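The chain below stands alone, shown as C-alpha cells; this is the form predicted on its own.
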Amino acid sequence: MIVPDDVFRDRSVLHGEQVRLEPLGPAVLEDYLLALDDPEVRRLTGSHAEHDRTAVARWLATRHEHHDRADWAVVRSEDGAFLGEAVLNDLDPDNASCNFRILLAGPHQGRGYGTEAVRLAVGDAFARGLHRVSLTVFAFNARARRVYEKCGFVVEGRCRDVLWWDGRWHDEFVMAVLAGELR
C-alpha cells in the first residue's frame, strides 16, 4: 500500500482528555528551548548537541512547510502549558511507514500525558493510511518503553552500544506498531 509523499499536508489539532497536539511552530520557542536544554531530556533523547536559538527559531518556523512529516507541540488541555513535542517523521510512502518520537520535559513525565500523546499521534498516522510506525528507545528508559508497550508497540530488536553517555555505552531497542494494533 502506498501513501502520498505529502500525507501530512493537512494537520489539525488532535484533542485528547489531558493533552492536545497542536502544529509545532514559533509560538513555543521559549518553552521548546528550555525543554531541549533540560538535562534529563538530553539524557533520554541522547542529545549531545548545543542548541542555537536562531537555528531553533528558524527550524520551528518551517515545520508547516514539510508535508512528509508531522510535528506537534504537546499541550496540556486544562491550561495550555507546553509539555513537549510529538513527531511523525522519516516517512516511507512506498511502504506506508514512518518513525515516531516524543519529548516530554521532566516535570510532565509520569502523569499519562505521554501515553495519550502517543495514541493521538500514532492514531493519526493510521487514520491517514499508514501501516507501520516505528521508534527507538534507549534501554535505560524503561518508563518510555512501558508506555510504548501499553500503546501496542512491540520490541523488534536491540541495537548494541549506540549511545555513549556518562562514560559508558548504552543499547537501544527498536519497536514498532502496525495498523490495527494500537491500544
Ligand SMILES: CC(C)(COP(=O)(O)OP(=O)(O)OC[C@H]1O[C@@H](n2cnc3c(N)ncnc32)[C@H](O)[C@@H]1OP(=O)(O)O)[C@@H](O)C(=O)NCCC(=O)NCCS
The other form holds:
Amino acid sequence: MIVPDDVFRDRSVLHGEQVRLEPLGPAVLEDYLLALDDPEVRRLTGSHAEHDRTAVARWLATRHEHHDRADWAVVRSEDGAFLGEAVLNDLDPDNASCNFRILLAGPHQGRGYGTEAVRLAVGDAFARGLHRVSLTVFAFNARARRVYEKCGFVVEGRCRDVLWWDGRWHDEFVMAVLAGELR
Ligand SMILES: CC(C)(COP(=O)(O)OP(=O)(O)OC[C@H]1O[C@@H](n2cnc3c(N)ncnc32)[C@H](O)[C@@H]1OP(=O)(O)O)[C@@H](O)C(=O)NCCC(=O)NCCS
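We have the form predicted on its own; now please give the form predicted together with this ligand.
Zooming out: every chain and molecule, the one shown earlier first.
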C-alpha cells in the first residue's frame, strides 16, 4: 500500500474563506434531506432512488466509523448554514487514488462555494499522500465541469449512454486531477 487503508481516520475541520468542511453527521439530517430531494440536484447527480428518512439518518450517523473515506458537510463560514456535502470515497490504497463527489443544495449554488469546497476536499486528499482524485460528471452538467476544470481536473474520457433521464440517454465525462495539479 502507498497510503494506509484508514488514511482519512483523523480529520479536523477544513477552513476556507467562504466555507468550511466539517465531518458529516446526523445534526444536518433535515437540510441534507432537502438537498437530496431537490429535483434539479437529483437530475444533476442522476439520482433515481427515493430517499428513505430512516436510512439517511443511519447513513449520517455512521459516517464517522468509516476511515477509508471522508464525508464532509460543506458549511457557510459566516453563519454555519449547511450548504451540501463533499465526499472522498472509493479509496484505492495500493494506487493512492480515490473518487470525489459534491452536491450543494439549490439555493446555495453559483456563489463560489462549490469551487472552494472542491479545493479544500481535494487538497486534503493530496495532503494525506494521495496521488490521484477522479470523478464522473454528466455531459449536460456544464457548471460542475467548469468548476472541476477551474480546480485542475482534466477530462480523461467520455462514457456513452450511462444515464437514462427524461426519456433519453446521456453521456458522462471521467475527470481526474493528480497531486501537484490542483489549482
Ligand atoms: C456543481 C457544484 C458543486 C458547483 O458549485 P457552485 O458553488 O454552484 O459553483 P461556483 O459558483 O463555485 O462556480 C460555478 C462556475 O461555473 C460557471 N457556470 C455556471 N453555469 C455554467 C454553465 N451553464 N456552463 C458553464 N459554466 C457555468 C460559473 O460562471 C462559475 O465559473 P467562473 O467562476 O469561472 O465564473 C454545485 O453547483 C452543485 O452542487 N450542483 C448540484 C449537484 C451537482 O451538479 N453536483 C456535481 C455532480 S458531478
